[in-house]
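Next up: a single chain in structure tokens, the form predicted on its own.
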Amino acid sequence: MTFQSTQDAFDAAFSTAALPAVLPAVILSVGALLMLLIEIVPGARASRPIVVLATLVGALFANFTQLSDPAGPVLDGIYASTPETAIWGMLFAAGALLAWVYSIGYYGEKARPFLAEHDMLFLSAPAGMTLMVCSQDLLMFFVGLELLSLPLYARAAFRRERHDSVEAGLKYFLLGAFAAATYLFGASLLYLATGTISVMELKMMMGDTITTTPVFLAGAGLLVAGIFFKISVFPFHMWVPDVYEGSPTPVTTLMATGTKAAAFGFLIPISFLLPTEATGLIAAIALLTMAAGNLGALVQTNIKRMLAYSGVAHAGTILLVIAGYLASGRDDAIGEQALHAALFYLAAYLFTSTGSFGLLAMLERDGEDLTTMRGIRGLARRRPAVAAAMTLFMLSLGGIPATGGFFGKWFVFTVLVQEGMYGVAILGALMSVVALGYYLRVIVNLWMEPLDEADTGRVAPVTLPAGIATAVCALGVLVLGLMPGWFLDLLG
């Protein structure tokens, strides 16, 4: 690339038409760079929380402005701003903000000298998520994927003094590198078959004989398999429990919600690459993912591992909408409905999962034994507000009515029923019923089991930031459960 072409690309990015579209990513990137400068400027460290807060709120507002007036395709069509991408961006910024709030006071003395690096990586991740969902180009998506993944690898191993944290970071890095290579190999085969990596151009080619060639089909399969790793569907899910358990819980909070949302935000719009004959295969993978996640969660005694397997099951549930889209013959209207169903589901999951992991992060400060089934016995007698919030989040994860999780599942199964996939919908609903077994076990331990006498004096107060974040998550779950039309109106 010459100096002139680089300057032209820079001018295009900051043109009047393109700037509103790229502004959320720019704000997050500038905030991350400021975090590095804060470390070397004397007396600037005290402004670190202000910079993080201002950056995430700024990105949230910048995405909000794109809801009513999206910029559309910019940068020669490799990047697009739509109402859907604006909502994705708002979810990423909100999720990162809530996870960061839960991290306040979480780390011990050994980690505090490195909190600026921690916050810089916290801001880099949502910037990568934003690039992923706004990408209209396979290479642009990969840039966003790595901008998300590399900070997560480092943050998973952030507690360097702990072997399980270092192991989590190393395991995530090695498997993530393999998944990235798989994605790139698939993208290269698609380019070999078609001569383009533009999503729009690939969509226009669908139906041509070139899209039925073995090279094209192999490329599409490898590309989707690389993304399957990020959303942790069967058989690419075995890394999840170990990485979630070993990572610092605030990191797990963002990892469990943002990564899954960003990957689905790109996977659903490019699922047209899959042949309609793959409907049964995708449905089978989704159901196997739900089975592996729910059955794995049933036998866990550590709540972080239980929620990790639960996240696998939820990924399988969302994957069902792609099966519904393929069953429709890749109808654009059904594809839009599938995207909206996934958006609602992941919005509810963001508040629910963030609140659950955030409460675990809060309990870990009193001792990690409080994040086990035995450790939370009788918690309602010591911390009734925490127990009530955790109960709400478990009910939402289980899909109980009047919570956001209920309507999330309802919209997913609606897509299947409309396409006549009754058997798949029934099996999926039965798998969701199985999940109630471990969610209700948490509630039983919170409220009905006797309090361990050794824990009677452990009643550390809830910090104000964590209390506010928990209240926001609880409010989000209830609003989506009682007034789903409010969110659906944003989708148009």
Second form
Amino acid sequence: MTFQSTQDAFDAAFSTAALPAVLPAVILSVGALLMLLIEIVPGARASRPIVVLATLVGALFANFTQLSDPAGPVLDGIYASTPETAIWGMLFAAGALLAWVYSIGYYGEKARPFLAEHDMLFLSAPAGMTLMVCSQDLLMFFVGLELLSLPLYARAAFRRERHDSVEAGLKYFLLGAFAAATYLFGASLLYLATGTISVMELKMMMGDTITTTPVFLAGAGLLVAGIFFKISVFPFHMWVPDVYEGSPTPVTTLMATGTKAAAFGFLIPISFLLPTEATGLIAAIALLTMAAGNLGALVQTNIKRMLAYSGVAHAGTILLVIAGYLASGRDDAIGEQALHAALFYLAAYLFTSTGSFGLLAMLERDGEDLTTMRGIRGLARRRPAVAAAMTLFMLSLGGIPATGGFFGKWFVFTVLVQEGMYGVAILGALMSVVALGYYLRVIVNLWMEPLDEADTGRVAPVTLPAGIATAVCALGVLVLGLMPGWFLDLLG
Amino acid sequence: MSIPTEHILILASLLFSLGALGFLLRRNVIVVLASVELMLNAANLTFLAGSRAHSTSDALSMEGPVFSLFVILVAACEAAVGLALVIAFYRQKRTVDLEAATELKG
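The structure above corresponds to the form predicted on its own; please provide the structure of the form predicted together with the partner chain.
And the full complex, kicking off with our chain again.
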């Protein structure tokens, strides 16, 4: 970043060409700030849901306009808008919107006076995610990461009268702070080795002798390890089940889908920093992550905790594309294919996971024992629609054909097979079969177990917002599963 | 005579390792938070060393100092959120020892 004069620097920073590219993040930030104002303006509190909806729909639309006509790199190359970032941005806005809809009516009396603060923290999460995937330098990503993480720490502990919620917030915070510090030390080492923090400039340097120095390699390793924390990869996955279980379920929804997607959205484009010799290591980490997630999930009786472990396993599957990319000798075409595979996988995962966590949030209102394997027994008889939707989500998580989850896995394993990593692909596919074991257990409990007669009358009717959100999630899963080409066409 | 970059790098690595060890081994939340600060300052030191190493007499390499400023800013935000969480935890458990965090496991 060298400018002839300060004037040039300002011209670059305030160029109107940058406006369409940064508009989604701006809309989300403005919406979040409006939430704070609503709190202090008398009589404005009732407009809270309108502002949330307008902000998220506005961000969705602003991203949509970038899809056909992306602005490319702007602001002197620190921020870029591409078709991929437009789709990421739309997913973040849609995911946040669905999670917010599921949060309607979720919180108890004690949390209700603080719902404006809740929504303010809620809106800054998709803003942070958008910055993360659009960032073209290490500092911008860090700012986005913190904009996403700091509100999430607070929101994990939002039910502060509850011991498990506060504990989840504290654990999430401590590990997040550790991850951020690891990322930063990695970034500082890369800067010391190369003199730049720009992703594009780092990419141009690849192949130089500078990129094989110990300082550079240590920097790249620490930077990636910091991001690995965020995507809950082995051995950094231990915090996930505790944090997901203790946090309020609508918050867990966003943590499981958006955070992971945003971190992958940056990690895959910068995985060129890793040496090609790391292929085996990344593949091993990915397989161990899948094993840890699946084995953990198999023994759970709490469905929320089971889904947390399942999320770990999914992160492992997506990580395989980076191994495929490194195996290709860091080929750009394979890198793009890997990014698209992860994008599709995470789009399907976002709808599936949001739907299943959302249904849990809804069931939780009727009593928390309803989110255990025992509690959902025979639920199909009382609420067939809920059981059918849950079944669809479980099938998609398991990767059954005709659901979005199937094609996600298909594209990931295609990358591996192309690169001749048959052993890794077979092991990965076997792990996915193991995973079916616990997804099917949910389905069996829903449909085949008899209703516990003592429970009669405990189940409240499905609320309209939750019903609409579930229908949207189910539609997303089916559209991605039956017409995957439509999604791929969006990417061009 | 200026301090060689290698020496700064060694100091920063020591600080980072010390912080990481403190984070992993200590059970008092306040000490754990202080350990994270140590790790962040190791990064700051390295950023400044990098800026010095890559600046010439005509052009300063500004990314390092700017990054450090952002790190300091975010560290302050983290402390605000973190200490609030510690207070909420203390109100429930009457201790800041992480051994008391036993609600979630399995």
